[in-house]
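As structure tokens, one chain now follows by itself in the form predicted on its own.
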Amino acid sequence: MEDVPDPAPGAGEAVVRLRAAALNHRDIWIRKGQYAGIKMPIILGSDGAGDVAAVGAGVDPTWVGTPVVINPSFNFGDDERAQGPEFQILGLPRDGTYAELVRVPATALHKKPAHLSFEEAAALPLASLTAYRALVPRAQLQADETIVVTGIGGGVATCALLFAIRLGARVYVTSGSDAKLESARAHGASGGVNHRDPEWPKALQALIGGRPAVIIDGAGGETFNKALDLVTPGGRVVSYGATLGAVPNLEVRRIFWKQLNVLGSTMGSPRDFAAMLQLYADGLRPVVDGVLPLDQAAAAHRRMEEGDQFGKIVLRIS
């Protein structure tokens, strides 16, 4: 923990007095030197809830005192289908959100759902905006569909168990933890398989009954080539990440053979963060795994590398 000078508004930006940050595994991959165009120092965080303190000029000075949450996704730019070459996430090059205090670009703030606590609030944006993409935009997840999420306990895995329940539709998910299968069942899950039993996609399809369309993927590696291998001919595999690294051996032929929809999928644009948003408005609730205090940043790190957790890792600002 430092002192450095309270960042002031520029044109159109705003400041917010941050309550609550979150983490996510990018700041791991920052803290390690494991991610693209590090510059230092910085302060990391993409996740902040909390409120406008001040605004700088051409924004409205009614957002002063509003309870808010910020979207972390900068310079998304015009066309729906990809983020354009100015494209930023908070916390990287901008300093983010472990701290008393933020600047962002007015176009980030968004009003905090009312039920929800800040520390709820902060758990929301990069996970939620990312999950919410993968299932509506990209998948075109309809109600009614089978879906499986890989690596149930993550932040984006453990939001969109949560939207596509909402979405109607039936969710199974998988994990290394029989307990993260448990919590996930208590969430609304309909079953699950653990993937360190080589043979989980069978496991899994015998579960489901059948084979699943939609496919929601974080992982990567040999995760990603089992997923191939488990979705119904004309399925969608949407990836969102590569936490176990490039895919190996991987076969074209079972994606052209099985006429597959093979999707990326990368945070969000301002409409996706809106209509996320909504969803939680209308009622809904993040999980959240615990919350320490941002003197404990480097414990809730260690946690989060130690894989333990199920669902968002919040640090509480005082």
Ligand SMILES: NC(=O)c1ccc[n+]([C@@H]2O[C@H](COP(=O)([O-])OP(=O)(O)OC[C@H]3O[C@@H](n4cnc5c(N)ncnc54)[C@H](OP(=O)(O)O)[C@@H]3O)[C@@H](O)[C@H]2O)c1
Given for the second form:
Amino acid sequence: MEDVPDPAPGAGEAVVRLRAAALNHRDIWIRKGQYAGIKMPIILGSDGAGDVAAVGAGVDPTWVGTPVVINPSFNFGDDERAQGPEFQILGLPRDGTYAELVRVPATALHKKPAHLSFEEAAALPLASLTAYRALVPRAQLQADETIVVTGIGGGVATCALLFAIRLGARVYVTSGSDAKLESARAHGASGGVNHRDPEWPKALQALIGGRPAVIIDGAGGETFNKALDLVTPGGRVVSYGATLGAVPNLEVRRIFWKQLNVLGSTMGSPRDFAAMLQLYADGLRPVVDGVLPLDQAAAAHRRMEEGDQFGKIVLRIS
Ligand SMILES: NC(=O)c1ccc[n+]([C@@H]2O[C@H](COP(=O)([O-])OP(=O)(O)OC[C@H]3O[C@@H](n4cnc5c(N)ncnc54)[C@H](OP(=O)(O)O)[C@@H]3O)[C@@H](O)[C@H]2O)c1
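Can you now output the form predicted together with the named molecule? The one shown was the form predicted on its own.
What follows is the whole complex; the chain from before opens it.
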């Protein structure tokens, strides 16, 4: 922890006094130097919620004092199909939310859903936006479809579980932990299998009694090949991450022979963020793994690196 000068809002910007931040795997990649465009020093953190402390020229002054959640997806651009060249994520290159104050474009401010605490609100932004875009604009998930979400302990994965259930789908999951499979069932999953069993796709197919129409995967690696194998012919596999790294011997034959739709997905547009936030405004609550004080950010990182979490790890800022 160290002191830095307070940020001041420029034209079109606001400064938010943060009450909570949350971790994303991105923060780990950046800390390890395994992310594009590393800049030092940098204050990490893409997720934050707090009260607007000040606004710059051209910003409605009634924002000051409003409890907000920040959309960390800046400059997505006008094309809903993909972000443009000016796209940025809060927490690199701009200083992020592991801080008391953060400076953001005023367009990133959204009123905090009233029923959520600041800690719950801080758990939303990046993971929920990613999960929403993967499920809705990309996979076009329909009610009554069967979907598999891999690695359910992850922040994005738990959001995908909540949203898919809300959209009326039957959700099955994988995890390296039987306790997390149990937690997923408690949150409404229809069932799940442990991905430490190399035959997990067969076990899942038996459990489902068929093949899923959609798979949402953030693991990459061999898990992605197995997802291509498991999904139904003509189905959709959405990739939003590669925690396990590159896909060895990508099974291209499966893609063409099974007429698959392989869809990439990254964060989301302002339209996606507003639609995602509406799901929470309608009563949903995020899955929070635990809350630690900001000065224990290192311990929070260790928990994420060891993969112990189920849901979002939050930092309380007082
Ligand atoms: N494209 C985007 O916009 C975007 C946005 C957010 C995140 N991401 C990427 O997506 C990934 C997940 O991010 P996150 O913040 O949700 O991370 P996280 O909370 O650290 O989750 C990672 C999860 O990976 C799962 N996992 C580990 N080994 C696995 C395996 N063999 N098969 C399937 N799952 C496995 C674990 O689930 P279990 O513990 O249940 O096994 C773990 O909880 C990261 O690579 C991140 O960089 C991309």
